[in-house]
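Given next, in structure tokens, is a single chain: the form predicted alone.
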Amino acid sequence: MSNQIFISQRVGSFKKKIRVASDKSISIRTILFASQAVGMSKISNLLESEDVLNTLKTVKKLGINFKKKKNIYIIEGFGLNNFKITKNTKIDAGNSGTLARLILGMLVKTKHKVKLIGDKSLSKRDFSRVLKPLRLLGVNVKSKKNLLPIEISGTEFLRPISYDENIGSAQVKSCIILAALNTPGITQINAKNSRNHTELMLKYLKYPIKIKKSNNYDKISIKGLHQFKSFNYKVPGDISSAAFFIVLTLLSEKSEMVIRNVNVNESRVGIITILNKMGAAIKLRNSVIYNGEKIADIHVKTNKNLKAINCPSKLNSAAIDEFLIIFLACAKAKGISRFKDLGEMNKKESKRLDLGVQFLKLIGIKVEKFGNNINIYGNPNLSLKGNFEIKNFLKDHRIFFLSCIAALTLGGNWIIHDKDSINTSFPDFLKILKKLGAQIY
């Protein structure tokens, strides 16, 4: 079967209500927490993407059983540090940086050595950011050049630490938090703002975690060695998946969309804040708080009068996975959009900042790049003709999604490779586009 698609026609106008893929970050975390809880946890609406399925395979390899009944995954946990690990255990995190970094935090007391590997893309990503705090906790970790594969050997002599997390990485913060659960005493993290699903889930589980907010940092204290009970959880929709349909609607002709039941946690809605500053007028309706997370329906309409933005860098962490599609909106905005301190984009599945710049130039947009800062010269009249081929992007799912939205809103004849990359986070992406009338072959 071909692993490429063809698009040669813009999508027509539409007025639809849709649901996007379930939240990947929360799906992975619910599995990991269920594996450490005491009893049977039930998770519904779990995202069945490659990253999440690899998480299920990982906990099973560590002695945690699960089964699926209809739309509910039932996971049996035995409490903290109760994995049943055999000698020479190897864990394959596939493409998931979240799984790889979080599972290291959960293996800090393992009695047997565990080897962590990943795919070609993940194997190029820097793990020093989690290896450093793990070593401070007393964990034995071995790695060449801070890359995968990593060997981890736990210890019974863990010590609590105070750690400054200055990157704004939820994966680093969560790795330390998960390690702290198995550590006697109180571990403290002074963490630059980033998505806070791990903290919210622990609060929901009534775990002794304290969070004090100040400026752009959270001071987090975790008291180790407290068991928590099993739980029930329904995973909401993913804002990162919704982002592509938000911009599709903004840039399409006379279109309107409601995206139902999306997680709009404040640490994740940078894209809505940024697009609204550009004049998008995106609205959140039917908001509720569910287990600490804010859930809402997203309402968006076509807007041909987007204006450029001088984006405050304080919004970066809340939009880090959405900047590629934000750049496309900037390409059609009036004026010069300016972004600063986007180096973290190049630490993702691919060098997304560099590839985003290449993509904008490919579609005829002037871009200036100064280190980790970029200026995008928008063209409200941007309309494409000719042929475009997108390949060699390390099978990054978000670049595939970006290419599809560009083809469907700007015109031109497109060949887009690595269709299978969508299985990482959003297997139904193309199916939903076709329901909106997109002609994809």
The other form holds:
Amino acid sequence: MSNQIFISQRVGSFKKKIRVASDKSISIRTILFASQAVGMSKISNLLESEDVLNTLKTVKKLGINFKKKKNIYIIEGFGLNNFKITKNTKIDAGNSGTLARLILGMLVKTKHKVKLIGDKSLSKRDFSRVLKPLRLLGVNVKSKKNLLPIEISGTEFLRPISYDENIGSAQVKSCIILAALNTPGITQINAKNSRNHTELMLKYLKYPIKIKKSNNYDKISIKGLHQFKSFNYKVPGDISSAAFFIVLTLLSEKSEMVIRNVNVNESRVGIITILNKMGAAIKLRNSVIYNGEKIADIHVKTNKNLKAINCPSKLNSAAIDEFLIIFLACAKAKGISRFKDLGEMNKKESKRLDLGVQFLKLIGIKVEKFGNNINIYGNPNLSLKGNFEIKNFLKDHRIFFLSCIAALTLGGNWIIHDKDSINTSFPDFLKILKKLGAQIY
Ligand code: S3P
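Alternate state requested, the form predicted in complex with ligand S3P (shown: the form predicted alone):
Now the complete complex, all chains and molecules, led by this one.
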């Protein structure tokens, strides 16, 4: 089957209520926590994307059974560190940095060596960020140049650590928290702000975890070796998937959209804060707190008057997966948008900061890049003609989504390769676009 799509027409005006893919970070975490709980956990609305299916395959390899009944995954856990790990176990995390980093934290006591591998993109990503704290905990991890494959051999002699997490990485923080569950005593992490789903889930499970918030850091203490019971969880929508439809609506003609039931946890809503500072007037309605997470409907309308932003870098972590699509909004905004300290973007599924700059230049936008800072010269009259081809982006799903939204809002004839990258996080992406009236071949 062809793995490329063609778009040569802007989307017309629309007025729709939609639901987007379920939250990927939460889906992965519910499976991992269910695998450590005592009893049968029931998870509904789980995202059925490749990263999440690889998480299910991983816990299955580690001896955890699950079945699907209607829309519900039932996962049977036997308590902390009760994986059944056999000799020569190999785990393939595919494209998922989250699965790869978090599972290492759960294997800190494995008696048999486990080998962790991943796809081409994941095999280029740096693991020193988790290898360092794991080694301090006493775990034996082997890797060449801090890359996959990694071999992990557990220890019975884990020692609690006090760790400064200065990257602002939820994957690193969560890896240490998961390791801490198996470690006697109190593990402490002084963590630069990042998404906090792991902490909220542990609180919801009544696990002994304490969090003291200060300006840009959380001081987290975790008491090891406590069991927790199985749980039920309905996974909300993913703001990282909603992001593309928010910008599509802002940049389309006379359109309105409600995106229902999206996770709008404070640590994830950077895109809304940034776009609203640009004048977007996005509203959150029907907010509820569900298992510690805030969920709401997102209301957005066409906006022809976006203005540039001088983005404070303290918003970076809450928008880290959304910057590509934020850049597209900046391309159509009046004035020069400025972003600082975006180096982490280049540590994702592809070098997203470099590719984002390349993309903006391709669509005729002036961009200046100084190290990890960029300035985007917006052009509210931007309208494209001619041919555009997007390929060779390490099959990064978010570059594919960005390209589709650009094609549907700016004009031009587009060929976009690697359609199947959508299966990483948002398998229904094209289906929803077509329901809005988008012509995609
Ligand atoms: C994620 C954390 C973020 C994010 C990734 C998912 C998670 O990465 O980019 O898509 O679920 O913990 P970092 O923690 O490396 O910033």
